[in-house]
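Given next, in structure tokens, is a single chain: the form predicted on its own.
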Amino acid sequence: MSATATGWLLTAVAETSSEGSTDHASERLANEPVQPIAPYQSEHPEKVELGKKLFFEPRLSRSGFISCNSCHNLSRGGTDNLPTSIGHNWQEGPINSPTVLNAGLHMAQFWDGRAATLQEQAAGPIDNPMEMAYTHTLAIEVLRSIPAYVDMFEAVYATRDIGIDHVTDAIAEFEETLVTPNSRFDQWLRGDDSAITADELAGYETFKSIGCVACHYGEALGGKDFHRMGLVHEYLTENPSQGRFEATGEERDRFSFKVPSLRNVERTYPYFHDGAVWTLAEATEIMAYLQLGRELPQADIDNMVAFMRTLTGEQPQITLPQLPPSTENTPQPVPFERE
């Protein structure tokens, strides 16, 4: 946790805890495997605003229709709520789209962790033929053809010579702001015992006692490491993804995936890398069996689901940006391609 985040956390504890209970809250924060999410304060608001426009910019795709927000819809928990995403020319994506919310808290990006940073991740879909199906060169040509964008890039980067690194840097800075603080569980972590119910607390205690926190810990309750899908029992799926193996080529990484965040998990269905499970209760039951070898009683499942619903935080409040118009020099989109 950064010094800024730590300072925010101490302030939040002091503000939400009455005198005499601050020690209780501090002890809870020190002893729990989960930490509250801190608001993200960017030092570059103009870059954030530019990144927001680019996040919503469909002209970075060949069709002129698909944007970052298409698969990471900020009105739907940062996902598209589909088993796998719909790409260019209605192609079926190979894997479930992870939420973009709180992604800056993760150790790496994509299910297989092939991108080390948000900036590196932002470059991938633009020139992926199954996703936005453009090239970086053509995407930059689009932006350079629009004077308003050239002016914005100059204001942020002190150059009118736009490059793909500028584009991905701005998108990444915007995505860093997409955190979801102040969930009811975070309020409990900061000392407000009334923030969650007895059943929700019981679900959290079960979550810890059976071993879920071995993978789902930290601010994001995930995103910190990779684990094999099916540690105790094999996971049967028709999805061809080999997980981390596809990034490293190491046999030990076959079927290992980045642990997904449980923040806002009630909004990020369907679940797993193949998007095969639509309910949180079923996902909980399956994961307990696959990863821990446990068959949970229904009461434990119900309580754990209730706990996980307390992890929904304040959603980013986004004003839809107005994008500058194209010019006669802007490459035209190709929304329909026929063989």
Second form
Number of protein chains: 2
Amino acid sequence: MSATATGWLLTAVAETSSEGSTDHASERLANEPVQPIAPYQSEHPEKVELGKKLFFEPRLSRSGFISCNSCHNLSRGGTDNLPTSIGHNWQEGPINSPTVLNAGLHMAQFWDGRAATLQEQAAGPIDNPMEMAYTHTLAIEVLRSIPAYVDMFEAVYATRDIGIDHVTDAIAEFEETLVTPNSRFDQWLRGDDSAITADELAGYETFKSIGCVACHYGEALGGKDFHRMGLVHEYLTENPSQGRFEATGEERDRFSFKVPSLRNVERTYPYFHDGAVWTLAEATEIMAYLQLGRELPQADIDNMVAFMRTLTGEQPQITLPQLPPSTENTPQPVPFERE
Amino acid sequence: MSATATGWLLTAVAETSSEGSTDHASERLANEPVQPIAPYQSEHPEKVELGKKLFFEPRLSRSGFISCNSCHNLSRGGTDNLPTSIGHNWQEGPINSPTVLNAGLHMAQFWDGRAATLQEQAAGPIDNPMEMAYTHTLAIEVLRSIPAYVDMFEAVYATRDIGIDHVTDAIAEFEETLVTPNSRFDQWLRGDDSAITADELAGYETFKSIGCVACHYGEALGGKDFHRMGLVHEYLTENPSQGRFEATGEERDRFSFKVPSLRNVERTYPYFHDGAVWTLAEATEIMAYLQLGRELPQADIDNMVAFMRTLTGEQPQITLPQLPPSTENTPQPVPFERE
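Here we have the form predicted on its own; I need the corresponding form predicted together with a further copy of the same chain.
Whole complex next, starting from this chain.
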């Protein structure tokens, strides 16, 4: 956690004295394996605003139709709520689109962790022929042809010579702001005992005692490790992904995936890297069986689902950006291929 | 113009005294064939908010991917800036998607005017197999399965029995709010002589004197009549649309289209019902030739384009809605067809 976030946390804890003592809150924060999410205050608001425009910019795609927000829809928990995504020319994506919310809290990006940073991730979909199907060169040419964009890049990066690294840096900075603080569970972590119910608390206790928390811990309840999907029992899927093996080539990484965050998990269905499961109850039952070898009573599942619903935080409030119009020099979109 | 809008106009005129006398402004307003756009104050803010959610709701489509905003993108002048739109399964649409901005000022909807109202229009794309490719029955089933939606509909329509007419009524009320007042040209109309330049004013004078204004008049500079595309010279296009003929079956309506609004026209490229022309200069030259038999000097075209750029008003400021999550009873999207 950054120094700023820690500072915010201590202030927040100090303010909980009406609900519980500061000691009570400090003790809980020190002992629980989950930490509250801190709001993200960017020191570069102009960069964030530029990044927001680019996040919603369909002209970064060959068709002029697909933007980052198409598959990481900020109206829908930062996902498309589809098993796998729709790409250029309605191609079927290979894997479930992970949420962009709180992604900055993860150690790496993509299910296989092949991008170390948000910036590195942002470059991927633009020129992936299955996704936005463009080239970095053409995407840059689009932006350079639009004076309003050139001015914005100059204000942020002090150059009119826009490059792909500027584009991905701005998108990444916008994405850093997409955190979801102040969930009911975070209120509880900060000492407010009344923020969650007895059933929800019981669900959290089960979540810890049976071992879910071994992978789903930290601010994001996930995003900190890779683990094999199907640890005790094999996971049967038609999805061909080999997981982290595809990034490292190491045999031990086969079927290993980045642990997904459980933040806002009630909004990020369907679940797993193949998007095969639609309900939290089913996902919970399956994970307990596959990873921990447990067959849980329904009451435990119900409570754990209730607990997971307390992880929905404040969704980022986004004012829809206004994108500057193309000029006669802007490369035209190619929505349909002609022979 | 509604009584409310007239009232707003008179107030606005009274407030122009710093830039010009009220008499000056009143005279201009009375004599010009274009009227300023009034802000739209809905008397049903809860309905507007519900309609906004539905406008951004991909679950009204079979794929769960396409919403109203996909083709009427409120980041991009209410259009997709494509010649024709991308529909379900990447089907190529038959005609250019008109902007939703100021659409409530039009006498009818669609290029052929086949929908009398915004509400009637809104029902079309949902079950059009080329567009959202869903059914009204399934769209309603989705909404009924989500308690948060049922509560919102009940708050607005005093019933939990959601019907398609509620859905389209709410979307239409949201769309009514999508007006773009206070363009520089409107400031000039209300008496502020300094709001537009001499070249822009000269462009407006040419626009009137050569006859563009015969069709492009009123608040929206269009949207009030149907006219044949290619009045003096034939318009050559590969687009198969027969225009209003398709709605009426009357021979005289063949190739007749609703006059598009020129409001925000610098943002609503490409132009014409086939979306064949990308620049305002080219569109202006072509229209003068086709409809009026004029071959204009470049200086006149430049000034008219400069005038048209003054028609860009304040774009609606939209806070992205948060869509409530699906439940286990929600019909699942079908992004890809399986045999």
